[in-house]
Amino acid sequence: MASGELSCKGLTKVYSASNGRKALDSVDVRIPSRGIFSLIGMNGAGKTTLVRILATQLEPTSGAASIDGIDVVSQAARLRERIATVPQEARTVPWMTPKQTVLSYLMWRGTSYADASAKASEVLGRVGLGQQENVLTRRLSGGMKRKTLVATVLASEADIVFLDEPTTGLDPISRKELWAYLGTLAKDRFVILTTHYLEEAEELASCIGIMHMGRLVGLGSLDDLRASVKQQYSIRISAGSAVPEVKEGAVTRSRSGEAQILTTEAEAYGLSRLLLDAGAKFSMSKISLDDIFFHLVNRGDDEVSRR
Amino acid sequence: MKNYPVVLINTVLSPLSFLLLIAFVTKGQLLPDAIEGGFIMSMFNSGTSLQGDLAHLKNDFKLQDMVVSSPTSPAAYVTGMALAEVIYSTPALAVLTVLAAIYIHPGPLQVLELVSVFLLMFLTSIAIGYTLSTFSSDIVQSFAFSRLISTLFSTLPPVYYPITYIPLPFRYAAYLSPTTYAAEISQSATGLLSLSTAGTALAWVVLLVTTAILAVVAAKKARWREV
């Protein structure tokens, strides 16, 4: 079980054909190695590139991170003992069955064929597998495709598990019961998570990193984001309903006509005041991830603008 | 295998295809020529193989991050499918075999002699697939370079017949080919060539060199971990 610390200083990658664009920039994390540590962000905002510096498989182009005290570069070969992954558009190789691909992996980690025979179809047992452990991984549904893959690092012995957005394109249900065998998983072991779906980090995080164009906008549990953010309280107002004047918050509004006030808790209850004493439809809830990401992405956005 | 079979008919029917014409064409006359060149040609394709195989399951399947990310070196996954794609090779080396007892006819030492050089070729190419599978980006790309390196290095060469039926000044291009020295040395050790003691040793030393800088270059300079 890891139990120290992620620790990245000013870790900064650019690619040699991308003009000299950061792919990450100066990205500095210090949080503990357990639970689950969620990383959201936009398409291109560097959560792949980050996973893959953390996970031995791209090199940085300057500065450090460690897990547990085991630099990524220069101990890579040591932090592989403990780690696994299952990469960001990882596919099931068609021709094998979902036990084959468990067996073959636990084999190049160095377990015996009984030993990790056993394991395979334990662990596919487990994930709801076991009927479908010896059907052809081009029989089975995305889901049951998803659900190999991640069985393949459950399975293993690491510590250390790196999922890159393991539940992209799958259907609601599957989505849920994947994340079900991922809070299974880092029970005791340290899950680095990228994911688009905030709801996902939101269920499942211990901590989240908000990046954003290369950098890390926000870091911290859910709590500590929101603390992060001046506006705490999120009212939202039916269409057709007049909106308030909102002094210290902000007022979006939806194509539907819904109003979203982003403010702070006294001004939220002097507003929920009014939109009582005016019959107006309207609830009122603490800010969400949603909310918390898109207030430090745009942040991000005018932060670099003025660079 | 199991699962695909047809995959096998490929490696049977790729070597001894070219047997097949020779042994046609020349009336049978070269055809223990042929059966060495289809054992050279086998043991070679194996690294072309395992170059697609290695860049369709790293590009495709991402399977070499899953590999990097694991305990598991860079030297035991390349021996690892290496092994593999020598056991699709498995049913067109038996047919060769059997075809090599009968037609060659070969003595202890001889077998020695020959397996150590389709172990060499074996190597070669081991370590070019692999170095090249590190660099690809693209399937497309990978499968045109794997074809590209067996038309230069298995088909063009004279590994299915010997070097005195090409013209003299094609044979130098022919020596920038290791395949060349292979079949000098198994045609010579089964008598089908004539080859000087130092012919032997000068082919016998440029293929262990070959053999040793590709190692080094797939060690040092395949990216395992991307930059």
Contents of the next structure:
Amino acid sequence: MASGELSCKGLTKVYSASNGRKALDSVDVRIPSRGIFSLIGMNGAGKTTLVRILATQLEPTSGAASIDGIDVVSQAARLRERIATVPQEARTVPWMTPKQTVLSYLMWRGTSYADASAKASEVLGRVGLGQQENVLTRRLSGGMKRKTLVATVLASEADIVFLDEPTTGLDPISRKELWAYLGTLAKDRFVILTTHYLEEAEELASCIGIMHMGRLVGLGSLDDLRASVKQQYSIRISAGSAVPEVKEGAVTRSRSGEAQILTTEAEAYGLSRLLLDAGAKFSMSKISLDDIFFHLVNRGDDEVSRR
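Form predicted together with the partner chain done, so how does the form predicted on its own look?
Coming up is the bare chain, nothing alongside it.
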């Protein structure tokens, strides 16, 4: 796949029944269209709306977006020839087997029966469904049904793949197996992945977008996101415990009352002594994606409250 870019400029979506609330609020993105781009955020952050617009399933209210120079609205038919997607709300057909599901999808995309049959068996084996490929999906667990849906798009020749929370409902072992396969797949495809699992984004993504209340509050590699926060130590203080004075760091508070301090190593150890002396409940560690997410989302809340 020739490498181009994913571009969004001022992308905004307002649903008619939302009383003017913006599901997407002037989202700007410009990243290479290669590897895995992971969108993370709480429920209602705008992840699925952004994915649906990029996958040509939904038109924006304003703004523009393109992948490899192909506009998602005016050139939607052209872009659809290159994409495959598993929507969050997708369901398997109860009276079809996993192999029939994948086979029929590939044939619908123009693959011959023989090639589709071989590819279906190969990919179902790769996602851990080789022993269940001829079992009716109504007899499968929720996680196996989800794997079947993921297998349909992974088996396609599409070079742009959308996966909306693909590992929801999977057990930890199955999730890790799928991670390994996605890592291999992303070497020659562009995968756009939404997830609630921060460790999934940290493990897989070459670029991570953090969404909150329709806005993109962070974008870049894990190293880029770490650099955007600057301080490399995190102290989390339970709700109800007093927060000491911070001179070199930044303090954010969640709606539950928990506080987070991001600061330097030297100040972190000094603050930890004060918290220990005060009998506060807290934890201290080097900054992780979880800490970055917590900080940027709560900083976003602060910015919204100042509008």
